[in-house]
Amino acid sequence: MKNIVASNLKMNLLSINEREAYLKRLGALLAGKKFTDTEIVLCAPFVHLEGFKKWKNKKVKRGAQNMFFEDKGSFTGEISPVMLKNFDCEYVILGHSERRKYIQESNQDVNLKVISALKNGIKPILCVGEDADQKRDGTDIVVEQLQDCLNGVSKGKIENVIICYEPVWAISSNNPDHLPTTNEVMSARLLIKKFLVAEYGAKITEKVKIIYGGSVAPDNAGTICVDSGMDGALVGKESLTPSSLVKIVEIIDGKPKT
C-alpha cells in the first residue's frame, strides 16, 4: 500500500501566473525523481482545477479542497462530485477542520460528501481531529465524527477513504505552542485503526490510509508522520513552497515499510 502526500493549497495561487509559476517550479523540482511508496496529491482551489489538469504531470494526482453531494443541480456556488471527475479529480478533501470552524459543517453534512464522492468514484480525504478545549478536556471528539462522517460507508468502499488525523490545536493558523508528539500522533493512529476494526474488521482495515495533516514541514515529518506510523500527510502551508513539498515526499518515501 503506497503512502500519500496530500497538498492543501487552500485559498492561495491568486492569478494564473502564480499557478503557472507555481507548476513550473515544482515541475522543474520532480524532473527525474522517483518515488516508489509514495502518490503526491494536488488539491487545487476550483478555479485552478483546468489549469492542473492541463499539466497533465504522470506524477502528480489531482484532487479539491471540497465537493457539494448532490451530482447536479440548483446548488448556486456549489461544485459538485461529477464536476470534480471531469477535471480529472481523484481525490477530495473533506471535513476539513476550516470548512468545520467557518463554514459551520457539521459531521452530518460531511457524511454526505463522503457517500456522494465515493459513489462517483473520488477518493475522499476525510479530516477528523480534536480542538484545544477538546484535547484538555479528554473528549473522544475522533471517534465521534467517524461514527458520524464514516456512516453508510460499507465494507466494499471503506478502503477508498483516506483518514487524516487533523489535530485543530496543531495547525498553524492556531499558532500552536508545541506540536504533537510521536506518541501522541501514533496514539490517535491506534484510536482510528481500533475503530475501524470494530467497524470494517482488522483486514479491511489493513487496506484504510490513516495520513497526519497540522503544521507538517520537513523539519517535523519524519517525526510526526513516519515515527508515529501513518501512510503519509496532508500537506497545508509548506505545499506552497514546491522546494518543502517535495522535501516532505522524500521523508516519507524513505519510510520503511511495515
Contents of the next structure:
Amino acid sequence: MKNIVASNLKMNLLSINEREAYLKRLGALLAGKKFTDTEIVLCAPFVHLEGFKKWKNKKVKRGAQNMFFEDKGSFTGEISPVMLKNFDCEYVILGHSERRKYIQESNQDVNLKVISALKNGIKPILCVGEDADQKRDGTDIVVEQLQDCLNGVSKGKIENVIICYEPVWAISSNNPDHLPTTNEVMSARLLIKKFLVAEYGAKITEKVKIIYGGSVAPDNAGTICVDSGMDGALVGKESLTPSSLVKIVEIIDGKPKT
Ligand code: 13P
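Same protein, different condition: the form predicted alone was shown, now please give the form predicted in complex with 1,3-dihydroxyacetonephosphate.
Then the entire complex follows, led off by the chain already shown.
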C-alpha cells in the first residue's frame, strides 16, 4: 500500500501569479525525483483547480478542500463532486476541523459528503480528531466521528477513504508549540484500526490508509508520521513552502518498509 502526503493549501495562494510561482518552484524541485512508495496530492482552493489541472505534473495528484453532497442544481455558492471530477480531482478533504469550527459542519453533513464523494469516484480524506478541551477531559470523540461520518460506507468502498487523525490542538495555527508524541499518534492509529476492524474486518482494514495531520514539518515527520506507523501525512502550513513539502515526502517515502 502506498503512503500519501496530501498538502492542504487552505485559503492561500491569493493570486494567479502566486499560484504560478508556487507550481513553478514545486515542479523544479520534483524534477528528476522518483517516489516509489508515496503519492503526492495537492488540495488547492477551488479557484485554482483549473490552473492545477493545466499544470499537468504527473508526479502530483489533485484534490479539493471541500465539496457539496449534491451533484448539480440550485445550491448557491457550492461546488459539486462532478465539477471536482471534471477538474481532475481524485481526492477531497472532508470534515476538516476548520470547517467544523467556522462553518459548523456536523458529522452528519460530513457523512453526506463522504457518501457522495465515493459515489462520484473521489477519495475522501476524512479528518477526525479531538480538540484541546476534549483531550483534557479524555472525551472519546474520534470513534464517535468515525461512526457518524462513515455511516453507510460499505465494505466495498471503505478502502477508498483515507482517514486522517488530526488532533485539533496540534494544528499549527492553534498551538504552534504543541506536538503529539509518537506514542500518542500510535495510540490514535490503534483506536482507528480497532474501529475499522470491528466494522469492516481485519482484511479490509489493512487496505485503509490512516495518516496524520497537525504541524507536520521536515524536522518532525520522521517521529510523528513514520515512527508512529502512519501511512502518510496531511500537511498544512509547511506545504506552502515547496522545499519543505518535498522534504516531508522524501522522509515518508524513505520510511522502513513493513
Ligand atoms: P498545519 O500543518 O498547518 O498544522 O495544518 C494541519 C492541517 O490542518 C492540515 O489539514
